[in-house]
Structures are given as C-alpha cells and as structure tokens.
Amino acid sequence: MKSILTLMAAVLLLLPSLASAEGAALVDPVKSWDNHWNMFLTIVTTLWAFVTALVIYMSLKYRRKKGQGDGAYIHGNILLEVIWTAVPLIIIIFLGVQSWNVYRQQITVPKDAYEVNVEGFMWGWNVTYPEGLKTINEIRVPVGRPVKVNLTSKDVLHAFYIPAFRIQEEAIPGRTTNIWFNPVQKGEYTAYCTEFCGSGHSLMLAKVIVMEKTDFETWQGKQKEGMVLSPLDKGKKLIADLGCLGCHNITGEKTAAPTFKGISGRETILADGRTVKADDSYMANHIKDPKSTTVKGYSQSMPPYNLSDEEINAVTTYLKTL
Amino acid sequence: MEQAKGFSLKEWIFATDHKKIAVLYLITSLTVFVVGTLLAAVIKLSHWSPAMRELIGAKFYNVSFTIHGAGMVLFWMIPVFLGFFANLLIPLMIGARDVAFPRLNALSYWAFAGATILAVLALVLPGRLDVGWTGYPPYSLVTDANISLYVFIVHLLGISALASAVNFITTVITMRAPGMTWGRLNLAVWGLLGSFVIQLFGIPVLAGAVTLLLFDKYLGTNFYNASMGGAPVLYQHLFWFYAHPAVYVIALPAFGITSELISTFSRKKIFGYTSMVIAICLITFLGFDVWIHHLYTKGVVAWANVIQSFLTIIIGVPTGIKVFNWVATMHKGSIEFRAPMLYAVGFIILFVIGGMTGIANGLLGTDVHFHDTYWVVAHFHTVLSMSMTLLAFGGIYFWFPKFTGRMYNESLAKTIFWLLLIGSLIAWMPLYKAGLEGMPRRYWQIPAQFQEIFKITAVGGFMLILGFVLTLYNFLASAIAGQKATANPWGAKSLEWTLPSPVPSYNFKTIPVITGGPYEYGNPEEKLEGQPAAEAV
C-alpha cells in the first residue's frame, strides 16, 4: 500500500514538467488524440486479450475429470492480490495524465484563432462570422488558422460536434460555451449536433468547409456584395437549411406533420375546430406561432422561427409552387 | 406437503412471501424485457435501410428508442437484480424465514408493477415519450410529450425502490441466522447490499430532478427554463447523480451472482473472498462521485472534469480485482461447465470488453470526441446487453430449482448461449467503429457512409432476439414441465441448498446455526463432502 501511495505522489509531482512541455507553437489536438488512442487500444486489446486467454486456460485446464471431487482449498494470495490492484492503477493513472494531456489542449484556444459565432436551433445551425456575414449549416474557414467557435442555443440543448477534428461541446441556451479545431488541411468535413434535440435531430448537419486563404477571401467578398437569390430558390433553400422537411415533405405522404404538397390555399381544419384557409397570412402567422394554429389530427411539435419579412415572403413563394 | 394445492390468483395478489413476489417480479420484468426486445426490433429495422426508416418515421423511432431505455434499465435490468434476485436469495442466504416486513415488499412490487403498466401504456397514450429515457431540459419542457407520466413513473419506480432498500439493508442488518456473520455473508448478498445503499441515497435525488421538471413544465417555475434565466445542465447533474450508480445498482449483484457461479461450478473457495467485499464496498462510495463524466462536453469547469475523470477510471481498479479474482478462483478447480457456468464465464469475456470501452468514456480526451456517439451505445450495451443479461439469465437457470422446483432444458440453454454470445459480438462491435468514425446516437437518418455498419449490427440484433424467445420458452416450458428437480442438483454449499426444491412458504423449520462460509468447498476439515456448512434443517 505504501509503495502505490509514493507511486501516486511520484506521478503527481511529474505532472507539472508534463504541463510545461507542451505548447509548441502549432500543436494538432487530432494528432494529440489519435496518439492517445493508438496507445490506448493498445493496452486494453492487450489486457483483454490476457484475460479472456487466462478465462480459456483456465476453462480447458482444470476442466472436471471423471470421478474427480472439489478444487484445491486456497483462500487467496496477497502478493498476488496486490500485483493486480497495483498495476492496473499505475495503468490508468499513466492514461489518465496522457487523457487530461489532450485535454488541455483541446480546451486551450490558441491565441490568434479565427473566431466564428454558432448558434443551434430546431433544426440547424447560424453562422455568424467576425466580418458580419451569415450562413446557415456551412461554415467556411481558411486552412492553416486555429479556428474557435463560439456555441449558444437559440432554444433546446444541441451539441457541436466534428467527428474529424475529435470535439464536441454542448450549446447551451443562455450561455456560451467553446471549442477550437486546427484546420490543418483543405477539405469539407461534417458537423453534427450530439444532443437529442426532437424530431429534426438527425438532419442537423452542417458543413465544415477548409478553405485556400485566397479562395475564402473571395468567398467573402462575394457573399458581401450580396449575391442575391431570388424569393423562390431563398425559400427553396430556407425550407432545406431550416429543417421543415424533418416533419414536412413535399411528396404528399402523411407523416408527423401536413404536407407541404399544394398548402398553399388549402382548406384546414385546426385542432381547436375552426377552419381557415391556408394563405399567406396565415402561413407567416403559423410559422411564426405555431402552437396558435397547430392542425387537427397533428400534435404541436413545430417550434416558432422568427424569421424576417423577406424571409417568410421568400418561403411561402417557394410554398406556393409545390 | 406444500403441493396438491391448486393455484389461487388470491393467492398471488395478496402474496407477502419473499418466493413469491420474487417470482412476480420475475415475471413482470421479462414481460417489459419483451416490449423492450420489440422495440429493439423496431430500432434494427430502422437501420436496416432508408425505405424501412421512412415508414417507421423520426416520432416513433424517437419513441421506441426512449421506451426501449427505460424500459429495459428500469424495468427490466435493476428489477430483475433488486426484485427478483434480492428477494428470491437474501432470506434464503441469511437463514431468515422471510424479510424485515413482508407487506411492504408487497407494497414495494405493486408499486413497481403499477409504474410497469403505465411505462407501457406510455406507448400509446398521446403525448407519447419522445424524450429519450434521460428526459433532457428544455426539450422536454417544449415537445408535447406527456412529462407528468414519466415524472409519475419515476416517482411510483421511487417509491419501490425505497421501500425495497430500507426493507432489505434491514433484513440483512437484524434477521441473519446465527453464526452468520459479516465474513460469511454470501458475495451475492454483499453485492445486492451495495446497490441498495446506492438506491436509499440515489433516488432521492432523481425525484428531485424530475419534480422540477415537472414544475417547471406545469407549474410555470424556471429551474431549468433558460429563457427565464434557469440552468439546463442543472437537471443533467442531478439525473446522472443517480442515474450513473444506477450502472452500479446492477452491476455489484451481477458481480455477486458471478461469483456465486464460478465458485460453485469450479468447487473452488472463492478467491480473496475480502478483497471482493473491500471492492463492493469502493464500487458503492466511488460510484457517486462520477457523475461529471456524463457531462465532460456540458460546459463544466475543467478542474471538476479532472477530477471526476481520475475517480471515474479508478473504479476500473476494483472492477479489475474482481475479475481477477474470478479467474484465480478457476484457477485449481474442478469446473464443470452446466450452462450457468457457461453463462458466467461468457458474462467475464463481455463484461471486460465493456468495461475496457468505460474507461474512455471516463477520460477527458478521449470521451470528448465519443461522447453521444454510437461509442457509447456499443459500450453500454456490451455492458448491460449482453453481459449483465447473460449473467442474469445463468442466475435464473441457476437458482431455477428453488422457486420453480424443476429443471431447465440444459442442451437449449447451452445452444442459446453461443448464439447470445456470437449476436451480440456481431451486434455491438461494429458499433465502436461507427462511434469512432463519429456516429452520433439517437440519430433516425443514418448517413449513408455508415449504413452498411448499421446493416450488419442488425443481423446481429436478430440474432440477440431469436435467443430471447427461445430463452423465454426454455423459461415457461421448463417451469411447466420440467424435470422435478432435487434439493441441491449442483452440490452447492451455499445455505440456500439445505432446502428443498421448491423452498416451502416458511423456508427453514427451524433457524439453521451457520458454522462456516458458503464457498467451503474442498476444506480437508470439513468432514461431510458435499455438505453445506450449516447445520441440518
């Protein structure tokens, strides 16, 4: 017992000169990770591997004999019982230094890193970059630069999650959490939101797209001339960004929610018995305060968006082509 | 003398015998095991392609999956170890003739059985749960899912557990026989102690959580309402205060029954008989502080990550005492492989995988990039399906003379260990690599880069499904008509095989006095082999 208790002040008092060793100018969490991990399944495959191969010895060697009676009388052996407590120990207190390691770095934003704004909500992602621009479901950054992104939520838990660059981090309404990647390469990667958020969960995806430096400079400066789309393909793209269509569709079928298929005009009856004409009006009204007009036969799922004049023009001309 | 009466349905309903409400907890819990299983069904099925999953929808996969959790955690899992288990052995492995107070046992089961019938009618009932089983603020409070009835649920769930542990720590504290003493209790009693302390400390908590909860969505209060200024992360550390030694809850008597098993079939004293209790016991204390590993990515400050992080992963170490001991335990024994054994050794083989996969959910780094990925799902259901549910269906084959007096099928239940054991190597395995690749959890669409992982899991899904019917029918058909069993078929020296099979009513004609532990198995000063160390009945 005393030789483990030194063992671990040992262990404690290393861990500073760890800390210090680090912070290289441009450290790779990723590669940090995938480090930490190869050593990690190395170690337990290899344990594992040495129990079940002990389980099988065991079963076949002292399989029962004919005739044969009990085992051997043995109670234990403390030399025996104290090799596999301490062990194991030294083994998890190594990975666990090794796992807070990374950790740091994964929690430590570097200085110059290029700052962009997220924001979940039911079901997607706002982009908010420094200079003012906006997009939903993509972000673009330029390789090369530590990027850190800034998470709140608009309504319920979501998370941000890039399984390419191993971080995830809750987005809290309310609050503001964190997390910073490297992008050392050029590429598009995946983002996928990590909290059970309803219906729309696992169609909140956003691109993460790396870019040239140059090409992400045109990239901006061509969103800030205002590329316009027109009314029809903003709605089109609206209705996919927003995630209407994880309970909507614009087939016909029935599924958790009215089709968007011919609504515009459609006679509806609400849940509270009134009719209405589905118009304008009360498109933007319903997709502004859903529970006000939830249909009947439909349960109130749908949360409200609070779009901007234009946008809910551009969606219901979008609608009124289907 | 106990036979030859008919059965009475009066009898069951008003049933304070220990045997009884045992069997009435068994029954209850496999009943949801089997909803649990179809909903499972549904799940697979949904992976199997996109057409499948269009027809099942994103709202009833939302449902089956948070039904298919509860369910089979609260209703299936702790009940069949703490119900089933607990009141079937401790009065028998103590010596007492039943628990501490009978009726409330009663009250204990009904109260369990009420919640049971209102977790199922949940299914259909509108408002359905879509919430996972978790029930996460603000979602919660906004989707129209019923959260009064699954507060209510958890509350009645409470109110039986409660009731159970306060009953059992009391039976195991004043009601065992003479001489048995502490260092004679057996490991399985030892283990089912150490998760009704978690449960007196734990549930407290969990009520408190979802009666906010309720508050909050009814009552117009803002504890977790983050528009007004609530905190939503608040809920999660008070759900997985409980929640995560709920793990325990049902691991230690697993652990227990393990040792039961091997020690029995090896006819082998058990290995480092103290050193398993020591271990217990660190589980049990060590289990309430590491809940902040469930919320590593939650926003929590980085030190009370660290430090949750270290006492998370030491639990391996007891864990891994445990597991070597079992294996010395074989080691110089004479085992015979009867398929509770079967089961016992395939549960280590499982559990250390399972186990394994936990400590990188309890590292930071690690568990930063596999939190609420298909990682976890692989880890906990290596975890709890297959490994604690093959070992509690070896417990039941293993003690299935005591309350049934009958034998089981022993070739089926052999056949259907292999394919337990090959579905759910099939089912969860490749479920690491999707949550390594970065496959999130409670996902409806697949993405098409993992569809063909998803497909395979299926088959092993299946797989796990077909031994679960044939499993339930070796249960009935067994019980029905199986071979009338003897008092001790295993030649078991634990005190529970000085009585016949099945125990009558009143258990022991007189309180035996207990003159050695449960697992004397080849002591050369024990002069009747075979015998069990007590005194005869």
Contents of the next structure:
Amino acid sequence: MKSILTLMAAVLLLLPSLASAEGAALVDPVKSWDNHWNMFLTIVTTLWAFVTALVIYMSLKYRRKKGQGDGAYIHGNILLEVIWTAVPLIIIIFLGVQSWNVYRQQITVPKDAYEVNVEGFMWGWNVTYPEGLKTINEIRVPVGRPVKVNLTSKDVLHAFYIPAFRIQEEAIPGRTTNIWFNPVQKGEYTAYCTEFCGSGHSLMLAKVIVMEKTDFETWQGKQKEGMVLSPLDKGKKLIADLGCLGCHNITGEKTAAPTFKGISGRETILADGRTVKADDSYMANHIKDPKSTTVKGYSQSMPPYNLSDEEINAVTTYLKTL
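Can I have the other form now, the form predicted on its own, not the form predicted in complex with its partner chain?
A single chain, with no partners or molecules, comes next.
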C-alpha cells in the first residue's frame, strides 16, 4: 500500500514537467489543439470501452440465477478503493496540466509576430495594418510568420473565429484583446463572428488571405500607391465588404432597407414627414450618422460607419451609377 501511494505521488510530481516538455515541441497552435483533442478523445473512449465491457462482463457472470440466495456480504477492499480513487485523480490532473499548457502556449505571442488591428462593427471587420493600410472584411498576411490579432469592437460584443487556425476570441467595446495564429500554408480562409450581434450577424464574414512573402509585399506596395481600384470600383467593393447588400439591394425590390437603385437625387420621405433629396450630402451624412434620418416605412437598424471622406466619396460615386 505504501509503495502504491509513493508511486502515485511520484507520477503526479512528474506530470507538470512532462506536459511542459510536450508543449515545448508544439509550436503550431493548430497541431497543439488537434493533439489535445485527440488525446482527450482517446482517453475518454478507452475509459468508456473499459467500463462498458466490465459492466457487460459482470452482468453476465454474476447475474442472479433461479433459486439462488443472497450473495455474501463484503465489507470492502482497501486496494481497490485506492486504485479507483488514484487512477481517475491521476488522469484528471494529467488532462488539467495538458490543458493549461496548451492554453499558455495560445496566449504567449511569439516576439516576431506580424500585428494587425481588427475592429468589429455591426456587421463587419475593420482591419488596420502596421504600415497604416486599411481593409474591410479582408485580412492579408504573409505565409510562415506568426500573426497577432489585436481585437476590439465599435458597438456590441462580437467574437472573432477562424476555424482553420483553431482560434477564437471576444471583441469587446472599450477593451483590446488579442489572439495569434501561425499561417503555415498559403490559401484563403474564412473568419466568422460567433457572438450573436443582431440581424446581420450571419453576414459578418471576413477573408483571411495567406500569401507568399513576395506577393504580400507587392500587394502592400500597390495599396500604398493607390493603384488598386478606381473610386467607382472602390465604392462597389465597399458596398459589398460592409455587408450593405444584406439589407439594401440594387434591383429596386422592397426589402429590409430602401433600394440603392435610383437612390441618387431621389425624393425621399422621412419618418417625421419631411421630404428630402438624396444628394451627395444626404448620403454622406446618412452613412456617418444613420439615426439622423429614418426613411418612412423602415426601422432604424443601420450602424454608423467610420469611413474616410475618400471612402464615402467612392460609395456615393458608385451609388450614382445605379
């Protein structure tokens, strides 16, 4: 008995160091979480199979037979009691230490990580790069370099989630949180909002584009030179990226919000009875402060957008073509 207790104590003391040694080799969060999940699944499945087999065996071997009296009374077995207490305790501590190790790895950002700032809003993601570049619902990063995402929210709670990289973190108004991932393979992935944030929640998607280093640098250069899009094309892209077409449309149909078709110069009746002309000034003010004017027959659910004058001009330029 004494030797069993000594062995159990030795195992418990060694578990933290074993877990740390294993965690040190798991430099990719994706592999860390996958290995962690597989370990949990293996242990739980093994225990389930063992207990189930034991129950079936005992049920068949020791089932009550016809004419059989009560069995002998057994007071207890100290060895068995120690085993069925010690083994689950060791397993629970082992899993706890492993979980802490993976969590510690996830919150420890590599020193050479490329940082991007991501701001959630209803219903999209504003992305700002260290070089001062900005995108909406699109995050471009170089392959093979860890990426740190600094998160915040402009309005309500959101949650930033990229399934391919096994990361998820809350985006909280007035507070900055962070998460990191390691893009080891180039490609296009999807980021979701997993915190229900209103009627446009399902449209709150972003592209995560992992590029070769040279391609990434070329893209940065084009962005800096302003050679990527004309005002018209930029406005069209902003309308799509901001999720505007989730409520508005360009076909003239009546939906959750006024149609964009023919909006420029249109006489519009507001909820307070006033009639205004949807000129450039009206459209710009409505983008900045949607609550200032509500169109008759529609509810006020549009969020304010923190766009630059150049971006607003691009949006109005595109709307004039509809």
